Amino acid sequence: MKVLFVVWEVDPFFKLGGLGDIARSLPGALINSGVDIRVITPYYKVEKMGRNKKQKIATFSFLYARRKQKVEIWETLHPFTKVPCYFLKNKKYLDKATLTETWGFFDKAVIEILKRNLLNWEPEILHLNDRHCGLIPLLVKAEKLPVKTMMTIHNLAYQGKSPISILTDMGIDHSIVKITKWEIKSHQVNFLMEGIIHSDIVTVVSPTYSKEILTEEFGQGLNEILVGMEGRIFGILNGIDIDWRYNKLDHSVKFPYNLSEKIVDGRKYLNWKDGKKLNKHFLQKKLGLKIDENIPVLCFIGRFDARQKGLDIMHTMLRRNADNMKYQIVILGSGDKDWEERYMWFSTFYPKYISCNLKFDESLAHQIYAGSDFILVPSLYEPCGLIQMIAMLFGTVPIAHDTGGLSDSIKDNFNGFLFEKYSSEALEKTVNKALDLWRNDKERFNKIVENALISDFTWNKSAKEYISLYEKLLS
């Protein structure tokens, strides 16, 4: 079975979100069970290669935007997974990543290589992630490639609309693109819709969303769409690397710890309960906060994305307690400047309970996982979510919105804590009950810790998901 992954960031080579966390280890998940999986990705300016050998296994040229252009394919082996990964380079289209400037090249590209059989390996299944490679399945069409084609949406809200003059560029016929009336109106192509339209089977993140996006609340404009397409949609959760970043090799925690007291290659865990007391010491002096092993910690770790991650009813919940904390608060993330400003109006004026730190640090974040009890994950809709799963495998407790993801990773009161009414008060009532339970039930909170620190979220349930669709569309 050869399964070409095809994306737009893959870590650690570059990575600006989850997306190339998923290009990293679900191919090493796949190669682990026996599929002979590439990656093929843009080669940018910024792109971090360190000690990893590479060469240029070939050069070529094609028309684009009535000029030739030429690619250098280099490749080289992914340095945690052993996976081949091609990286394809050209100054003009490919050095940076612009929407309609870079997908267009890079999917016309990808298909040029097939044509050609530039890689001296055929594959029988292309394997698309997102919008960046969403004209693929139509290019495959139009030029009957003997390739089949699965699309995987990580979030349907981002859709990569371009200016339609893209076509004229790829050298594609207007005509069997499928632009809905609106889209004519305002000479824009769709790069996700064309993407589902013309892909053999689509997949999203987690089995919850695939029933969400039929939805107008959840589908984002594109529901009709998706709902004549049941049947060719199929849910699959996304899950993490436990052994290669979040535990043997996770340097960032100070007083690493585990379910129970072991060492494991020559470095010493403590039991939870002892590491997280002292992590959260470690995390309150850090951040300047009041140091008092009695006060529950709440974090909140992600973006800030006005229009999903829940940034309104958390602000709306810390305004009406404020002026009598209960518990202490962590966040970590940069975004929305409006949302930044705001959060952190509560960082200066309530700097023994709320701390806020408008960045993104990995190193930090891992810090702060160790340290806190609890994790806030309020988000609107939530395809599938990675956060919830890492602070699992810290210890600390999810109180998440019902949705997506979440549900499918979080079971109420065994794991974590859920709400289901999207709303401030929703969000405070669980809150409330979780915090209860963490002062006066120790015994039953401990075992929702304990719930979370053996869940299960590694890739190979996953993997064993994806091969069986790639069967699926072999026969």
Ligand code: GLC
Second form
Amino acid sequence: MKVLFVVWEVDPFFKLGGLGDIARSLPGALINSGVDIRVITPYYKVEKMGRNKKQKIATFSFLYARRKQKVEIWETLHPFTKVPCYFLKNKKYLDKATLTETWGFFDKAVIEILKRNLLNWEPEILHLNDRHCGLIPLLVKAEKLPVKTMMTIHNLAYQGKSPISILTDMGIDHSIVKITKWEIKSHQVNFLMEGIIHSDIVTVVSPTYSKEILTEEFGQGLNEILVGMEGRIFGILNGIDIDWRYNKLDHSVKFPYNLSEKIVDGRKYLNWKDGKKLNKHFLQKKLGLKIDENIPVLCFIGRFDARQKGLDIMHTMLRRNADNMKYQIVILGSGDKDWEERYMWFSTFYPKYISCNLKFDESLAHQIYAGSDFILVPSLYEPCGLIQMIAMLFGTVPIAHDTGGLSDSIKDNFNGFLFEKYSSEALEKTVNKALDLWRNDKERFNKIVENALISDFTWNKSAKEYISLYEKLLS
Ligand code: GLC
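What would the structure be for the form predicted together with the ligand, given that what you showed me was the form predicted on its own?
Entire complex below, previous chain first.
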């Protein structure tokens, strides 16, 4: 089974968020299950190639926006998973990840490569990810290429709209594009919508989200189209790299620990109670918080996305609690500038209890997971969410909104806590319930930590589900 995984970011070469993680680990899981999978992505200037051996395998040109454009194809093996990765280099369009108007260029380049068999390898399936690959399915149809398409949506809110002139630049006949009346008026083409309509199969990253997106509340304006496709939409929960990413390769956590004390590959793991205590002390000291093992530490790690991540309800709760803090909270993430400022204010006025770190720092993230007792995931919606799974791997108990992949990965009162209504009151009530358990019922709380620690978020199950969809596509 030959699959080309098409994606805009791949960790550790270049990563903006969860998508980059998935582009690293899902192909890794699939190659281990015997799928001949390869990854194709742009070659941005900031791409971190490290000591990876890379080679240029082809140069080709095609007409784009009435000009001849040259593209180089570079190949390397992924440093962790050994999946072959192809990088497309073009100065004008593919140097920067932020040039949204150039997704069209990338899509067209991928199609040209397939048409000319420049990889010397002909995929049977194109596994496309998010809006950046949105026009590939219709190009496949227009060119009548003998390949099936699967579109995986990681977040329906990001749809990517471009001026309709991009179709002319790409040499696409406007009549095959399913632009709605509204879009004709706005003279825009919606990348994700085109991708959904023209793909053979659509998947999203959790079963619950696959149902939510059929409703007006979560459908981001595409719910009617998605309802019309029922039967061709599937939800598969993401996994995480349990074996190596957070264990073998992770040296940022000062006191590695596990369910019980053990030695793995010559490295000593403490039991979780001792490990948590030491890592918590380390974290409180590092961030200038009051050092006290009897204060529960909460954390939040994530993009500051004002419409998704629950920054508003978390902020309201903190405002209510700030003058009489019964817990500490460590925040890590960046994005929306207004929210960054409002959170920073807490840090300035309550430095012993609230620590805001407005940056992206993977190593600090791991230290926070390891040193916190709880993680807050108050997202309004969450297609899958990875942090709750990573946190659980560290025995850090999630307190999360009951939505999307959070509902699929957390069992309330078993390995975490869920709240139903999206409000600061519901969040606070659940935080209080969790803190009460932490303080007054250690036995039950410890059981929850242990259930979290042994939850299975390996890729095995998801990889099997992807493979059965691939088989369906080919049958
Ligand atoms: C997006 C989603 C997130 C998901 C990730 C990987 O970032 O917002 O929920 O976990 O993609 O699929």
